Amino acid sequence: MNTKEQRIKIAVQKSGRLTDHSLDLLERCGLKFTQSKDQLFCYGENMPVDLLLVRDDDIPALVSDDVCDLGIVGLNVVEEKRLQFENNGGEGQFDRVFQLDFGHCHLAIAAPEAASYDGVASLQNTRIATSYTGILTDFLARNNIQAEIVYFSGAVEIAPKLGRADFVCDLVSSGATLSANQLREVETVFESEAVVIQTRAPLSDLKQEWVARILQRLDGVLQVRESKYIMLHAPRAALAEITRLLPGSEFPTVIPLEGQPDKVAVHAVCREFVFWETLENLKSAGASSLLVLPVEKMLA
């Protein structure tokens, strides 16, 4: 296998709500890359890792077909493609290996503001416009609802105004698009966020080593996304209470202070938000010289 074939390829959304988050995450994992003139390919300068910038709908197939080793894509796209594979009598050759905790949204059914709605039974014998035919079909089947699914590849929210559908089923983030089109959300169909998928194709030892390293770095970055490193001085007598007040910390490091037999230094990584109230409570318990620092990365 030549050097080119040993390089890891990661499929990333070319443009959209996940693009900037995905590229930033990979940069925080230490990847430095140069983007091609056509902006469809990023060459990894310091690691044998390249990025393919593609339509998000294409990512599961690229990973399933072993064109790419990994892909960062919305779970809604992964689930839609998985159902399409199943409906065609096959199976997507990829596994979901990581949830990334960004790109949160949900697939929802929305109704015109003036329309009546009294639960999922109101969908019976109606027309629903969507680009997510697989997920919607599965949702309707699980709820024993017979409805006509009208496929729209884009601008789903205008279907009721065109007289093409009674309801729409589309991705919702802020809800602003629904409101702008006089629609209101009535049912949540599927919850989504960005995930990492990996091909099931066998990898060489070298490629598997780099995939494992990338996933480890992703875990290290995500673990400390909201984490802070706290340093403080504390009376020994108050150590138990101060340890209890440290948010999301398992075992703080306790260091004796030279010339201060009754006081110690406490260092801790807190994996939850550190609010001003937290610091005020620590101070009330006897802590002093409090310092809060951001954590960039961590390996367990």
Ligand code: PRP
Second form
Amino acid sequence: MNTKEQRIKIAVQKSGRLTDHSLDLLERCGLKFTQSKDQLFCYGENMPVDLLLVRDDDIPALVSDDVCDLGIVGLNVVEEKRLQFENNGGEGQFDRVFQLDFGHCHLAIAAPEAASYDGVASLQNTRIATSYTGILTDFLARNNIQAEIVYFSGAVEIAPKLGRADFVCDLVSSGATLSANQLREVETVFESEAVVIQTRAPLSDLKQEWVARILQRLDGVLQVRESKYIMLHAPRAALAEITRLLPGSEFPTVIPLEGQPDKVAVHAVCREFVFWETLENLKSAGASSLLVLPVEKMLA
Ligand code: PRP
Ligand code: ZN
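Switch over from the form predicted on its own to the form predicted in complex with this ligand, please.
Up next: the whole complex, starting with the chain shown before.
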């Protein structure tokens, strides 16, 4: 096996809603990379990890075909491709291995604002435009609805105006696209967020080691996102109450304070967002010298 094959390849969306966040996340995992002139390839300088920047719709197939070992992509795309493989009598050779908790959006059926809608039965014998034929077919079957699915590869939202469909089934994030086209959501079909998928092709030990390391670092990055390190002074007598008030922290470190037998210093990692109210409550319980610091890295 040559050395090139020992490098991990991660497929990332080239330009779109997931791009910046995906690259930022990988940088936080310690990856430094240089981008090729055509901006389609990022070479990892400090780890054997390279990025391929591609259309999001292509990511599941690239991972399934073992061109890439990992991919960062929306669950909507993963599920659509999984169903397409299944409908063709096959199986996508990839597994979802990690949820990234960003890129939250959902696939929804939307109707022209003026049209009446009275539950899924209103979809019976209508035409629905979508790029997500697999997920929509599945949804309609589960709801016993017969409808014509009109495939659009993009700009689905204009289908009703063109007279090509009665409804659309498309991805909704902010909702701006729907309202700009006088459409309103009537059914949620599928909830999505960014996930990591991994090829089912066997990896060399070295590659497997790096994949495990990347996933562990991603986990660390996600865990610290809302975490804060809190330091405060507390009267010994109030320790139980103060510990109870610390959000998402089970075992604070309690340190004696020189020359202050009745007081201790308390240090704790809080794994939930720390609100001003929490600090005010801690102060009311007797805490003083409160400090809240960001947590940069964490390895459980
Ligand atoms: C989706 C969808 C809409 C838009 C909705 O496209 O097709 O056009 O996003 O987002 P909004 O609710 O914030 O307006 P996407 O960016 O995924 O492009 P793609 O389908 O070409 O990948
Ligand atoms: Zn796309």
